[in-house]
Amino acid sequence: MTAVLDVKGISKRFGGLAAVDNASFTVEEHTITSLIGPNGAGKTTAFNIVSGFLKPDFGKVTFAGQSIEHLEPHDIYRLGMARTFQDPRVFQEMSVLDNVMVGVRQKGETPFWAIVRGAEVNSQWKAARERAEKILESVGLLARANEAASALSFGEQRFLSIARALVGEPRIVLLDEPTVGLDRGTFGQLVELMKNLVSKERKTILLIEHNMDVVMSISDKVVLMMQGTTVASGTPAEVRSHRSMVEAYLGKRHVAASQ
């Protein structure tokens, strides 16, 4: 399989404290990779350093075979990455389509042009429209289209920030802890989703979830971090008998107890 992302030993630190030191993991192409740990493991700032909004004090991060750890989050973006936040972030004034419109990648454009461009719309226009309406539809917004992304529940808004990521066509889409405030219903909506764009769109994706139940069920890969650095990575089994990871979740006592 093919590795879309590296990332070789990357560290960075705040002051005194290692957030993230020497952590290494790779990610597949159109697979599901799960990273996960204890809070404080350091795996938020390595999804920033990934995407561009921090720089590494060391390390080395290829996505498609180019270095990026250098880049802005907005050149990473074009190159075909795409990442949400634990806060939705939505735009609450503007429309639930206009917010996806904001994340098309037109060709010479910035993402804004989709807003500022008016009534005069090209056949490039319709299309990525289309393809936001599509996108919509398959998270189950379509009908609140020209509604204000504030009239919106918090798991709808979620379902945004994340139709506004897969409308500029990202080869691989971060999602850093998207189960976070949904209900039972809109909860199986979203592995649903996530399943449907490995298997379907041949999309990757990584993954920062606390909720094991859908990491073990849904990941290829996963990834364990602690105290900054990767401890163990592997199939979900492989991870789940790791001592590493039944120590970050049970505690040491739990490991003695099964030695």
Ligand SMILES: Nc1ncnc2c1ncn2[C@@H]1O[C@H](COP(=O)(O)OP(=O)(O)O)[C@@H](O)[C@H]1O
Second form
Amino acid sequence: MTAVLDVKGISKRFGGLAAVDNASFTVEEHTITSLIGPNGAGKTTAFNIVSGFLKPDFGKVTFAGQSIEHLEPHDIYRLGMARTFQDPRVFQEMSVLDNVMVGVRQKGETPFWAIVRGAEVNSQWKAARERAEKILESVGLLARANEAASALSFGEQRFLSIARALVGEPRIVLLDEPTVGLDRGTFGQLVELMKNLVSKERKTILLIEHNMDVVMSISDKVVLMMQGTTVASGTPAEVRSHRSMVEAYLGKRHVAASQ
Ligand SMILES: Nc1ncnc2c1ncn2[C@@H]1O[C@H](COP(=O)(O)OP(=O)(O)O)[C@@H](O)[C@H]1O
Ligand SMILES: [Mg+2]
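Please could you give me the other form, the form predicted together with the ligand, since above is the form predicted alone?
What follows is the whole complex; the chain from before opens it.
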């Protein structure tokens, strides 16, 4: 399998704190890789480095064969990497559809060319709108397209933020704790959506997830981070049996007791 994303030895300090400390992992195309670890382990900081929102102090990030650790987020987005944040971050006053259309615009051409090219752009715009509607349908929000985003529940806003990430047709999607705060129904829908994105849409997912049932059931690979470092990586079964995993989630006493 090809590694579409290769993260090698990334580090990031905030003052005296090593938030990410020599972390390395790969993500293979058309798979789900889950980044797990206790709060404060450096998972979100690693996401921020990979997606260009933070520059690493050290290390390399290669996406689809290209070095990206020096690029800005919008350049990385154009290369085919989209992400969501821990909070949904939707534009509350905008309609649901417009929230998704903003993503089309970010991916698209500059306003100058949009004006010069007139009619052709109108047809592009129409195509983009159709794509946005199709994506809203896939996340179950098409019927709400013309409502303000503020009218959506927290869980629906989470789906909207995922729709926004998907509309640029990314090759890889980075999801930061997408299941947090969802009720049972939306939780199940999201797990299905993630599975479908990989099996039907041929996407690649890098996921930060704290729900171990989700991690163990949908991941092809699990990467365990502790104190800024990647300490174990493998199939769910391999990582589950890893000493560091038991330490991270159950405490050292349990390791001692079970050895
Ligand atoms: N912008 C920042 N400035 C200072 N410290 C930060 C910043 N972002 C994260 N940290 C710290 O870095 C560590 C790792 O945080 P984070 O990457 O958010 O962990 P995780 O997502 O695994 O919970 C934590 O101790 C956190 O407080
Ligand atoms: Mg986090």
